[in-house]
Amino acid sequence: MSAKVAKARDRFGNFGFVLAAAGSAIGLGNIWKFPYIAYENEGGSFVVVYLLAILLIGAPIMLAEVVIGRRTEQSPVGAFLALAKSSGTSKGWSWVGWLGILAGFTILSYYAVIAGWTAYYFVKCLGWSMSGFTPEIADSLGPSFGAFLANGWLQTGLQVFFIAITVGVVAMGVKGGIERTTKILMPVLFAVLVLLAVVSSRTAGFSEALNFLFHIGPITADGALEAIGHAFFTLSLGMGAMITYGSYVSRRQSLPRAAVTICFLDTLIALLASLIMFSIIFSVPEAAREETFTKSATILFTTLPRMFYAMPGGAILSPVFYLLVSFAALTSTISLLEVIVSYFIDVKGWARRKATVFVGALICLFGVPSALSLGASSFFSDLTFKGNGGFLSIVDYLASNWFLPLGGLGIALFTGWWLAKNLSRDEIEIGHGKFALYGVWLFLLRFVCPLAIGWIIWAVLGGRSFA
């Protein structure tokens, strides 16, 4: 790393890094997917395994990524090349960085489509709140959502709109764009969640939701695997986002404390979202719950509006909820774009604005098939691969089941076995002091994390899908 590059590199403030990294991790997976899989696996014991997986797998890999990032002050590809050289190992490890860029590019291309739905339904809810949410509107939510998905121009336009906002934030830089935005969005997101949690505590299903979420009972091996898989995916691990954000961290910041704080915030948001969702779901008759709570993310748009408007204050809570989901999606898309943009800045020497606009345009183009694969185009909608129908589902399957686990495995193995111990220990102790758990961290990276991720990959080979 040249002194010139190091001097020119932008920096997060200490609190800014934690909020930006937590924003990267917190997204639709926390607000919708975690509640669903917790519900499917009967709550309590699944949550315990999930918390253990965050502690023993998620946090160690999180720390490994930010160590790699801050040590090199490089994007994922450059980071692995630099560390391979300083550790005397093969430059071939750069495949981990390349896989992270591929994952970020792929995920953002279709995630922006779904993120666009949240912005659209925020506007829809504002309209319903002002004009009245009638029984006719409630009955038409399913069919109208299907027609919405099949509108290719609207889907593409919403995707472009969301990426354009993301490009605008990233183009303003680390300090002036990403940190400033997340310092606004994250406190608002948390405040909205707390508000919704307080309101949900007054619903008929709150007590049952609380008991369901925190009771201890049996759990199957399949449920444990699901918990481990989601703990890994929810923290944005394996795609270079934390390496990239770590490269902007001050030398004064304690990386272990930052990693634990990020994991804590991500988990807290998931638990709050579950409490809110379960309170709403458990307020409906038991016979209707399976129909109400489905694996599809469409529950957010076909079921929840009707349930929100049936609650006291629903005219306010419904648009507030979709604003929350939009904010969560935006903090994630920002980090996904920054992973790719940082490569062009660090390795290619491009100006930030040029790199951001170029990458944003490419992602928009690659995302069009996903936008059209929801009914607008029979060609893209009818594509199938490994039981996944539609272009969007296919790329989601590839990213979630292959790119991220392989990237995470590479990070764990490289940091645990190939990265020189003096480099990793020194980097951890800068800004922190003596790290008494260094040996434990190394053991987890060398053995526990690879075995857990290997179990995920083995399950995928056997036909399991974590998309």
Given for the second form:
Amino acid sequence: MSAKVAKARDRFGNFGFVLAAAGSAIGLGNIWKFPYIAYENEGGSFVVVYLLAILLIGAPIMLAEVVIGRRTEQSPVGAFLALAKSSGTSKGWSWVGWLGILAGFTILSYYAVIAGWTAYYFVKCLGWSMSGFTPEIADSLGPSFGAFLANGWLQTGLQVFFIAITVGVVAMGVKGGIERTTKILMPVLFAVLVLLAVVSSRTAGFSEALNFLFHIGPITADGALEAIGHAFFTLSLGMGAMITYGSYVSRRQSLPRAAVTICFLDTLIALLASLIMFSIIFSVPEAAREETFTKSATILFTTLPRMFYAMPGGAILSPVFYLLVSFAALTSTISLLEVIVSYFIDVKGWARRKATVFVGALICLFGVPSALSLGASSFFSDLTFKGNGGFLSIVDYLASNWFLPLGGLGIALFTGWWLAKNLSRDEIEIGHGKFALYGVWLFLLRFVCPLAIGWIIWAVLGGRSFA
Ligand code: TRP
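Based on the form predicted alone presented above, generate the structure block for the form predicted together with tryptophan (TRP).
Okay, now the whole complex, with that chain kicking things off.
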């Protein structure tokens, strides 16, 4: 097919792309963040708006990213430059690619810190399961989590550890590293989540959890905005991660089908994870619950262990659960690293191994302030910006509120208005056949996505934070 390419581009195999892309999308955003923001927004209608955002904004931009990626066989910066050359769009669009690299760099540096917590709690739970989870341990979960956060060496060490594993996988290449890892991890993750869901369906809190997630209740504008912002983060959109993965997809695959499958799996896992967490938490008497959720962002580590060990089989399920969350985080950090690494490979012509180690080292360094901003260093912990306290929250705010929505806006506008229609239609129909929804897709990209994202940016400028 691409006979003139001297060195054949590494490619995903049959199910490789969908699994790797689902692995990228499914991560801490689904298991850690979605349940707590759903709780804060009182479930119900928030979930409905989130589902609409996935369908009307997420899915079309997902397809746009993979179309750009497969057409150009380049990672983001190279992709926009290549399109400028071949179809006369302006080279200036490569700002979207650059912003993506900046976003990847930023997100990976703090995401690895949180991912490190999940790996650490896996080991901790193993210890508890073997030596017994005493009432004293249960009572000290909150304070011991605080002490853990404030341990700068441990935080930095875990972050470096997580990036080192990520570097190891990415250095092995697209098929030999990324695809092989996700092919093992993703099915395990599905299996364990389904198992946990079955277990949670027998808890006392299950029906309340179901009702909480799916009842129709009031929805605020803020809640709706948060749902849209989260749709970007959870689907790994807006920074060209899917352009990069799309550049390794074979021309035999149907891109629309793949995009829909990825969105579906990501949503399914977010809902399953919420159902599991809420079932466990709603099994606790109401009076004890409020305090549980006062720091909703940390329930995964301060409340969940106690609940696991209070339920039958918990001694086995709890380490398995944290291992699973680490897996989910790993398949996401892999994709974040791949975006930056592929820039050095595609545009700069570096060898994969050299690029991976170089970028990994840089990110470890940049992650140190985040790792130290949870209490270890008062300088980094006390920094504030727009209501976000600590370096980690600030970089998360910048990435989620600015880089991703702006990148997503760029991709929607570029594909909707600038990219030649015959080109996008042609690429979509390769491996798919006639695409009946082409007009709908274009309409969503041209009008619905820009208006919705514009609304987010307007709201953020008005002081609303999505982080
Ligand atoms: N989607 C992942 C999650 O939900 C995080 C992630 C991985 C991501 N790659 C990304 C977010 C690219 C934005 C862009 O945890």
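We call the rigid core whatever largest set of C-alpha positions still superposes within 1.5 Å between the two forms. Residue numbers count along the first chain shown, from 1. All values derive from a computational prediction rather than experimental measurement.
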Discussion item. Once you overlay the rigid core, does the Cα of residue 252 travel 2 Å or further between these two forms?
Written reply: no
